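Presented as structure tokens, the chain that follows is alone, the form predicted on its own.
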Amino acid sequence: MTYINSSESLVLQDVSIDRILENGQIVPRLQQLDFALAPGEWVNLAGVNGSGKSSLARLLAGLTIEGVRGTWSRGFAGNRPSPYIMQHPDAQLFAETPREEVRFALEWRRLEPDMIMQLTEEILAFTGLTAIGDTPWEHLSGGQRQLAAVAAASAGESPLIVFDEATSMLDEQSMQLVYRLARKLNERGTAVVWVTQRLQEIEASSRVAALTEGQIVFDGTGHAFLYGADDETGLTPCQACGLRLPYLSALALELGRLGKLQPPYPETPEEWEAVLQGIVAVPV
């Protein structure tokens, strides 16, 4: 792969990657991807399994694969690898405890200890770990460790962080916290790659990229991922990449083809609640 510097956008061009399978052959893992992001951006990547979307992050946050071919800025990421959260928080936790695991991040930086005490404990006040910075990770909850882990890599203060379905195995609750905390970081400037499958995380207004086999089949809003263009029917983006629509996506779908609901669709609970209440049953 060929490196080229720039302050600016982080950029793969015409970039491949194939994975050899047991029999011999030869199949796709990206295939002359061209992707872009830019400073302090959030992109959510979506597809089903094996459709590219981690091979993609992974190149994003700047680790290595083998047999990368294509043109690569890092840009505004820089040189080193950018923090990357996985869906098990277990796999990437070095210390005993939270406070621990931040100040040891901090330490890789080479700050003074005092500087080193002092943003410990702004970085756990921030995620939200304070009362629970002494607690060894037996006592805490996945959902806990997930934020801890997110805690260490903020403290890098890296310009990008990637979290690869970082939510995937929690329960609601600690899925939100993680997701909050993502969109804390990306208010303070920090770019997010955000890998999912739970298309409910997607907001309607931010940016959607869709793989399937290991190309780009969509790059939009959330709003047109999944729903498509107002004037179009048949499957939305989202379904034709092999995804199932969220529940409330599908209903305001419906609706719509009930002639009961037009577009714009309704995205908060607030909004839900009055479209809802102005809808009249059909007697049967």
Given for the second form:
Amino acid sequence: MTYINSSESLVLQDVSIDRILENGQIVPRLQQLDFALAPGEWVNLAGVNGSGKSSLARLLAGLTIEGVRGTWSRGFAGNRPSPYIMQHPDAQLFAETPREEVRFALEWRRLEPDMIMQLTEEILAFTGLTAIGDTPWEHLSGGQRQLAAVAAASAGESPLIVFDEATSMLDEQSMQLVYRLARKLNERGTAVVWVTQRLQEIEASSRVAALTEGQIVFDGTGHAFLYGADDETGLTPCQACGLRLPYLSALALELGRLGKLQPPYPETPEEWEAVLQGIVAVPV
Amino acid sequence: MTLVIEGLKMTRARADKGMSNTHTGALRLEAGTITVLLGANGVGKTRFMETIAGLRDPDGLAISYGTEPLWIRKNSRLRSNMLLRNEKAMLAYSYSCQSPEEQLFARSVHDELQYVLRPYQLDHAVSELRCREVLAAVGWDESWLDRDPYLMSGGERRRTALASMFAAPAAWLLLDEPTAGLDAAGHERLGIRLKRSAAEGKGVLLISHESDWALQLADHVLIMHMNGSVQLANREELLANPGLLEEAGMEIPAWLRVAHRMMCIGVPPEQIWRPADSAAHAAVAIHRDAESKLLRKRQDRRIPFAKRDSEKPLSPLSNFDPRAVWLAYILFSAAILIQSTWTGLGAMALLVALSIHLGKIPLRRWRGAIMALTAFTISVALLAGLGPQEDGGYWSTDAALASLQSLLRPLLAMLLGFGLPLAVTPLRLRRSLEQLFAVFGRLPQWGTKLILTVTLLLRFIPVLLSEWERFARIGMARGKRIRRTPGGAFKRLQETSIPFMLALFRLGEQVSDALESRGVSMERQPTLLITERWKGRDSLLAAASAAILLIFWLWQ
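Coords for the form predicted in complex with its partner chain, given the form predicted on its own:
Every component of the complex follows; first up is the chain already shown.
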């Protein structure tokens, strides 16, 4: 395991990436961007398609990107590329079953064969895949395949893992399976970069960095991102980025405007239950 | 125009929580309504929509658009009761697949729109007018007509694809996840446009996992259950009873739980779908809801990692060591190839059939290739038999049979070979090859690289095959080319191959990203993991094949 015990943050400074179109036109993917990620931190990256969030995610994962300018230090993340989970599980699965997949991933970590066999079982148990360890992909759902991809990519302990819209093709239940695994890795000390367009996945207390046209236009808590309206425009940072406010956030915001709700706004169905009870109790 | 699907398994809304109540019946989706298709991952929503669009065999369903059946039976000279697609029904819908921007292949927006309009044979002026009109619907002006989709951003390509779906003058709109990756304005525009289409009398069937956005538009929901049955409900019924989703193996989204509670406290159902309206009402709701049931989070009804219904039995071949399977295959093939008599070949054909049966080798997957090769074998044999003969005739049975025999041998060997990928998955093959070479010392670097490359190629062949089939299906849905003409075949190839090549590049990029992030750099050697052990049954398999070769060799 190349688990680097460094307390230094991963830092990007003045980083730009240009995309050159077929007709010679130059379109910036990232523009003079500064970003820092502390060890063990969880950061959500939000933004519409083409805002540069994927480029930033790849850069943070340490993958090769052509035409990057600027300076960066990978700090705690080390010099190896970090596990990077994409939207479609199929392109990132090389074996035929979860167990084989994890073994294949571990073989490239230069471990002793005995160690590999033992670690494989530990990882399968940790990710909850033991029961389906030998089931081929065509018998598993999209969410289960995505879990296997996470298990193999993170293969043991890794200081950083990047999820690039890893849940966007999954249903509610599968999404939660993957999300909970990410949380579990995070609790164990792995820093997580979670790229998403599903804003209901963002927890009020976690950090959100939002991008528009290759620039970071917001970096703060989930709560401020969803509800912190700008005084001049009246738009929340989320709306300013062109993202659709999910139902519950829109409802909370509206109730807040009507003076019926005080921050912190409810997140779980149980908290909502309490709020709705409260509203009803006050006759208008 | 009503969309009718007969022969479908349907689940009735049940009053009591008794036995599941399914029956076979007809599903009618009315014109002027928006229906949202909901279902858990992998339950077959996309497949269902493709079946409705005539892109897959109807599988016992009778689908019709108004009075036009999607499939018509024709008696042809070759086959009786052949099912053919009905062009009028195919023209009755417009289809937008998942990630529809991947399907674009023309070099301007105008060409792309005209391509979709072509099968409708509209007047030139009318079709030009439609082009402009749909651009407005996605928020663009005429200057976008000449733009090249390849030079656009992902979001702009998506808009082009949606515009091309709205361009066709079809009575039904079928949309599979149209909002994935759209921004807020895009959601808004699409919602307005779909509402307008419904108001104009079109029917809309929509798959979307953004349930809060989709249900705000919906009239009905069509819930797909894990057993493949469907249940039609209007959205207010779903609001009153969100548990319908759990019964279908889905999780109730948090927003729907809250919306349900708001209904219980007296917010009018029609106000609930838009958060701004419902907030205003919730704020003044004075109904006390002593009676409303608290919707507690029930136990997860979906068994984690439940095996899928479609599960096929595993081939017993996968229990053998890959090396044993390969060895057996080589010996068996040799036995086939040395046959020079019809009796011998017949015996071999029997043995091959027996092995396919015992080994549970699914030949269906390769049906196309097998049929093509069989046709090739027969036509070559016929050609070999044709020609001026010594006796003055133009046909020689002997020559035809000789040629048939020589081609049948490799064909038989090949049929057997289709079982290999089942038994020897690419990674197992890689490992057993490396193990084999490691006997002679450490495998050189180039060997590792070569073996890895070959095994990865093998791994992705099925993925590429299904991508090709997907693009071919969607090409048919958009181009409506249902007659088999040489010109049409060429066009179809173009419609399929361009998006396919682009998909290939994307896949390549993703694979290399995934490999890089896993640390599979080509510079280093992986650990050699010994997972295959040669067991008694492996020796038995090899010995049996050797015996077959020996017996037939002596017999010859």
